[in-house]
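Starting off, we have a lone chain in the form predicted alone, written out as structure tokens.
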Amino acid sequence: MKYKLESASLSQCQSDLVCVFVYSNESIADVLKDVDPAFGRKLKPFVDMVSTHATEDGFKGKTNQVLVLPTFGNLTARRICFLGVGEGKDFTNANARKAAATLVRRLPGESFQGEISIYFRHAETGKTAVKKAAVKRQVKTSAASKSADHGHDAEIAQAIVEGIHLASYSFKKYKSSKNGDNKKEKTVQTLGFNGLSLSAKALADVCAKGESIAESTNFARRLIAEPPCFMTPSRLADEARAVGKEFGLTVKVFDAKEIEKMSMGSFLGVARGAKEPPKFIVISYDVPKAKRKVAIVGKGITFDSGGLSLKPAQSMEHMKYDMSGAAAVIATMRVVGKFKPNFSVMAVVAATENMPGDNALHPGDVIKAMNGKTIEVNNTDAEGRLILADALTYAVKQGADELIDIATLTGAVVTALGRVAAGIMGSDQNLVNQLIESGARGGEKLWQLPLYDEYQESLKSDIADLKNAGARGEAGSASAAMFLKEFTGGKSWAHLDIAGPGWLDRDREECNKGGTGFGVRTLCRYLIG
């Protein structure tokens, strides 16, 4: 997609579709005159017609309301779109991202291929009136205020780009053309921006970042969407190698024998029941003499049957998404490799299936983790924490200063937070706060859950150092996180339980039905800003 600063007035813009942001209860006539004075003069009959249609259609600028109309030759553009973004005082970049996604889903025709120009208007806090773009202001503004406007507008532009790319994603690899699914996808070829106080270079920079993050999220979605018979641990390793080759990163893939040599008994215990061989994947971006090294650790269960603690059929239906954490960290490394932060980053993925094969873990088995701790397995369906235990230990041994693990870890977090937010817990409140803020900027909600010392009691075993599943039905997400904490080596650590928002049963805003790639935007915002 190409991006540009739109210099033409709305009435003279030559794009296929011009789009205007409208805040709640604004008059369409006032909005159009605010954007282009021509609408108050020679184009007044067109404005009256559009205003009448908006009233009859019930368009009031509410969030996600869309009104697309032909211009009947009154404008240079063929169509005009009014996009509701809600109350001005509540407007954030998340609203812009959602609005852009809504726009893509409502593009006219079955296969829109063309140029869109967005005419953005800033909302005055607490008022329904609007203020003109900063480049047109007549008032003098302090340097600090200009910087704030620039930063705000950069966030808005990036969010719009992300929303368009995220909502444009689809996975039709296995659709048969005879079912009519071979028609052209709707594509925005050029996106113009008017009303943002950004230079052409600044706009290009933020659009490139937004596109990279969104495309990497879609990359993660593709990995999750593939059937588990295809996206095996070996295939996931191949995807990691491809990322390394494309973005100049170092990739190491360890097989079962090498994993055994590293004493990863916890990881290998889970892998025992599967015919597919396990893979331990490490992607590294190294900065010489860096004073900081961040490890992002992803759960890579490419299919989870529950093992001998077998899941019921309905609970197993979408378990190909149990490698969403792995998909997120591999996808994030694409962005790290492109934008190259000034510190080192490593992605660590323990990849295996969790199957009830003839050599599978029994409930009651004791295994030994890489850090020497013994674990009584009282539930083979609590396998994610077992593979993450060795992955976290590996990251510690490799000198990571910060640990961030991301996993579809517990059903309990879905009960607590639904599919709206991920749970976040950790040992470093500053790191947790930064991740929550990064998630908010990226449009991903994180809600902190407590890690009280009392939760440790449920992990005590009579015959080993720990048991892998704590008190059933009580603080399941926190108990799982307390288990993981035992393998963080006292490092700064945060844990994201994405079991809820990692999968959706219907399209929602910028997220498509199925695997969402949740966590990529949060991690990217944290690592590259």
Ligand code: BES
Given for the second form:
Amino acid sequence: MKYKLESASLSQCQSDLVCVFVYSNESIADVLKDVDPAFGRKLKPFVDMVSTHATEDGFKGKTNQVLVLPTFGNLTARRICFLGVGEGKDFTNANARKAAATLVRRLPGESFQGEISIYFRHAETGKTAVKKAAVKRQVKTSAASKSADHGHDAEIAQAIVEGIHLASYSFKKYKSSKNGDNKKEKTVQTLGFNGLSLSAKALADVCAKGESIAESTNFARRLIAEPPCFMTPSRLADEARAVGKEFGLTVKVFDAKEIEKMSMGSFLGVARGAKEPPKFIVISYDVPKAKRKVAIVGKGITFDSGGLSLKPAQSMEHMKYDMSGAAAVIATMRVVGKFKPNFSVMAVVAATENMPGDNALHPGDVIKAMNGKTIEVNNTDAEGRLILADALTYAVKQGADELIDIATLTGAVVTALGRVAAGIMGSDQNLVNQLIESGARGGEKLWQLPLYDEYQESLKSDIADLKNAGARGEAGSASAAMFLKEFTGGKSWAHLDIAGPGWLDRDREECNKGGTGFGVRTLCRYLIG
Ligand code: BES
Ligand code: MN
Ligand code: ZN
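Switch from the form predicted alone to the form predicted in complex with the ligand and give that structure.
In what comes next, the whole complex appears, and the chain from above leads the way.
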């Protein structure tokens, strides 16, 4: 996709579709005049028709409202689109991202292939009452620093680019073309920006970032969408190797023998029940003499049957997405490789199936983790923490001084937060805060759950150092995190439990149904800004 900074008047814009941002309860006539004075003069009859139509259609500029109309020769562009972005005073770049996604979903025709020009309007510059209220609030911030304002516009442009790419995603690999699903995808070929105070260079930079982050999220979505018979630990390792090759990163893949040599008894325990061989995958971005090394650690269960503590059919249905954490960290390395931060980053993935094969762990078995701790496996379905334990220990041994793990770890977090937000927990409040902030900028909600020492009680075993599952129905997400904490070697650590927002049953805003690739946007914002 091409991006450009534009300054043509809306009525004469040459794009296939011109798109105007509208805040809640703004009059379309005012908005149009605001963007291009021609709408108050010779185009007034057109404005009247459009306004009447908008009123009849109930268009009020609310978030996600959208109106696409033909221009019937009144404008150079063939279509005009009004995008509702909600209250001016509440406007965030998340609204811009959602609006852009809504736009893509509502593009005319089955396979729109054209050029779009966006006319963004700042909430504070208009004349309506709503906008006046917003002025007061904004004055403080813009007076504080002019560059902060620029930062804001950069975030908005990036969010729009992300929204467009994210909403354009689809996965049709297994659809026979007979069914008519082989039509050309909707694509925006060129995206023009009006109304943002950004230099062409700054715009190009943020668009490149937004595109890379969104494409990487879509990459993660594809890994998750693949059926578990295809996306095995070996294939996941192949994907990691391909990322390494494309982005100049070092990739190491350890097989079962090497995993055993490293004494990863906890990871291997989970792998025992599966025919598919496990893989331990490490992707490194190394900065010589870097002062900081961040490890991002992903749960790579390519299918979670529960093992001998077998899941009921309903809970097993979507368990191909139990490698979403792995997908997120591998995808994030694409962005790290491209934008090259000035510190080292290492992605660590323990990949295996969790199956009830004849050699599977028995509930009651005791295994020994890489850091020497013994674990009584009282529930083979609490496998995520077992594989992450060794992955975290590995990262610590490799000299990581910051650990961020991401995993579809507990059903309990879905109960607590639904599919709206991920749970975040950790030992370093500063790191947790920064990740929450990165998520907010990227349009991913993270909600912190407490790690009270008391939760440790539930993990006491009668015969080993720890057991892997606490009491059912009691702070399941926090007790899982307390288990992980035992393997973080006292390093600065945060844990993202993405079991909820990692999967959607219906399209929602910029996320298609199915695996969402949740976490990529948060991790990328945290690592490359
Ligand atoms: N992969 C599941 C968690 C999960 C549940 C992810 C629902 C997505 C949706 C994990 O391995 C698991 O089975 N956790 C158990 C832990 C329990 C046995 C302590 C759970 O949450 O029930
Ligand atoms: Mn499980
Ligand atoms: Zn699992």
